[in-house]
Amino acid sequence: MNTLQVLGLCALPVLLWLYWRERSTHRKTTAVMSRALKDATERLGHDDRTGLLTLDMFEAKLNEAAQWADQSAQSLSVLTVAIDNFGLISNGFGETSAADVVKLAAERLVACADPAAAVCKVATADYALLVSGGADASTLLAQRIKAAFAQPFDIEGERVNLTCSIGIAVYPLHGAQANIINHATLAMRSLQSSGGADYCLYDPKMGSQAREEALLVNDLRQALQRGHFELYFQPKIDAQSLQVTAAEALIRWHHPTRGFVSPVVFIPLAEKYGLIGPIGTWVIEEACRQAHGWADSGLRMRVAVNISGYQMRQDNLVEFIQGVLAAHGLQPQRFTCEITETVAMEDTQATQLTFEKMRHAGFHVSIDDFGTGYSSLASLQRLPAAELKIDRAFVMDLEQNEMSRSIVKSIVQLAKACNLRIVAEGVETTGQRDLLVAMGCDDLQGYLFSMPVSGNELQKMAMNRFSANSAEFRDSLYATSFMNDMK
């Protein structure tokens, strides 16, 4: 054995020791890095504010759960939960309190669910839960969540009642794993659009309904530009003389392929998708333009326009109406703002400020659909209202239903106590007319006297001095001074 061989044999243990130490260090470093990566992943997979899973982590767990469900022939469910009308909390109490509500709601969801459930924060006030089991298990969980949300939330010392809408989709019953969250969300949004505060299972029909709604909204966006809207006018009748004294403007949509689309269908869509503002603007401008045209022909008649809750919350609504009236040479008292009772009773600063501006501007204010809300004598006295309109639901049952008659009598008495005129809408029979006159109603409106007609048709009726049902137009409408019309 030569010298080099001896040196090689002596160095071998040292080399082996160095190799072992390097491998040991590598294993330790790898373990530390793996733990750090796992910790970072866990942190990134959870929402900082609520501690709930992020959507990415939730989808990863859903993928694992779906594989388990496929292998075991079991079901799993996804529930999506949204706090109803969360914007009111944010606007009314501020962002900090709204964030506290989001955290409190998350805690209630976790408390309702099984410890094995995955709970995720999807958006600001939207959540998702992944649980094992099918429709029976998920609906029981939805009931617990609904009951938990029914307990008041403490917001800045105020006990505030909130509701939530819950959509449920079951895998594999309601579709592929890739679509299950969307299907649960679709069920939840469909529920919210009809009032919310409940839970519902996904139905395949919801997809076609959503597509139909999307198409209709797209057409609605273009309807103004393409001139598909038209105003119709329904006369208001003095209850004593049975003469026409004013008219309410009612929007109509003539769709090029669908034909007539009811306001019952498109107005809620306009409110839901932020289109009610421009539509409301068009109605005000068109109603004033039509009133100006009537005036040029010698007919000076008050016109009423429905004002939405969105418009009432606009800072410049009154100034805008004043500008349109001035542009068409109309006096403020010839313009009636019809505001639903629900909107009128909103105790928001913006709404109350608009009412105050209306008072100073001299507008004629009418509280529409009265009897469906929760007005009190004190709240009515604070409003600059000149009249109340009894909701047609009470008028419709007037002849057959004693309860409806009692309600109408109470509304009339309330109006008289507040020195307000009382208008009954939806009058369709002579029996209804006679009962309303006997109860003391001041004005009537409905098919008994006239269907809603175009502005030109109403002008022709006025020029002929009567409508199809022989409701004469008051002489003072033809006077040169509108002041006579106030008699």
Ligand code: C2E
Contents of the next structure:
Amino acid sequence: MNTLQVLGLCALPVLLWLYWRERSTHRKTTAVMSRALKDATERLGHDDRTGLLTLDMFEAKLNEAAQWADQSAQSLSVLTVAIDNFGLISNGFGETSAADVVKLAAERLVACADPAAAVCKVATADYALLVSGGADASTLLAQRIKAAFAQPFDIEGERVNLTCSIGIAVYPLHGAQANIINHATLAMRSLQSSGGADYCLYDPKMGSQAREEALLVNDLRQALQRGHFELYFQPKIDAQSLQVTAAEALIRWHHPTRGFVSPVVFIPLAEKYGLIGPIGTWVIEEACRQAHGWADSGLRMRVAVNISGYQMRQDNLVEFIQGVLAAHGLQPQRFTCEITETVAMEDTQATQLTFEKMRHAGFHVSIDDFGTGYSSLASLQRLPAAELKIDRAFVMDLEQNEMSRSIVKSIVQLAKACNLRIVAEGVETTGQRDLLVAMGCDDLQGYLFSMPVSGNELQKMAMNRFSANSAEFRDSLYATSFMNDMK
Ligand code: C2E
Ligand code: CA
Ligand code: CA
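Moving from the form predicted on its own to the form predicted in complex with the ligand:
Full complex below, order starting with the chain above.
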């Protein structure tokens, strides 16, 4: 045995000892790590603050439950629950109180459901419940949840009433397991878009409506770049002199395949999906460009633009309009901002600041669709408004309905008391016109006088004195002497 072999034999036990020590340390470490991993997985499967399941864990439970439902020919239901207008809570009370509400709502949901139910937090104020049973059982649960939400929530000592919207999808009745949460969410969202505060079962039609909406919004995004929008104009007529005092700009969308799409359809979509900003900007620029063209042709009238709630909340709206007016050499008092009564009554700081700036800028402000909101005399006087537009709904059945006549009469009195000019919109018959004039309306607007038409057509009508088309217009229509002070 040489020296090397002797040394090898001596080192062997040491090496073996080192090997076993390493192995046992490794085993211990692995055990500690797997325990930690298990704890973390369990924690990860639950939302920290509410203790509800996470969406991943909920989906895993749904997967298991769907297998059970398949084997036993039973049904199960997913309910998605959203706290309505949750933004108001975070804006009004701050993030900490909003987080408390989310936790309180989670506790109420858990208390409503069977202990075997899985309850999960999907998003900030959205939850999902997985329960056994079909439409009957889930509808009963939805009623219990609705009743639980009817109890006021205590937020910073205030008793605040909240509502929730609940969408229900039943497996396998309402589709494959992979779609069931989406279908419940679709039901909940479609309920929310019509006011919420209730529950409803999924209907396959909801899918096609949502798809249709998505396609339309996609086209709407491209419509501006592709020049598919056009502005039409409808005149407002002085009830006494029958002269045109203004032209209201109304947007038109010529869709390449759908044809004409009404602003009643796409303006609310533009507002909902954040597209009203660029569209509103285009309308203001285009209306001023047109007003400049009319002024060059010797026509003197105001141009009126519908301003959305979103635009009213932008802090640079007034400065932007001032810039466009200056670029076209137009006076601010020749520009009318039509703001709906509902938006005008929004008491947000941003809206009120915009009104204040409008007053300073000297814009002509008109309160649109008047009579549909809840204005008080005090709130009206606070606004820099010069004009009220009576909503078409009251004008429509003026001849048949005593109640509409009384409402219009009191709106006219209110307007006079506030020193406001009163415009009646949607005038279609001579009977309506006569009643409105007798009641003291200052201006009239409607199909009786003119449909909304393109800027060029309005100009042509004006140049031809327009009398051929409508006996309602006088020759003096668009007289250049009228409103000479305005430019
Ligand atoms: P609005 O501001 O109340 O506009 C009046 C609506 O009544 C217009 O519908 C007009 O074409 C229609 N109208 C006018 N006279 C008569 C009449 O005698 N009979 C009947 N039945 N209807 C009449 P339009 O153009 O479809 O616009 C609908 C709504 O879309 C507008 O209601 C306004 O809220 C919104 N809108 C239109 N253009 C714009 C825009 O450029 N910006 C914004 N934010 N909203 C717009
Ligand atoms: Ca309007
Ligand atoms: Ca209106």
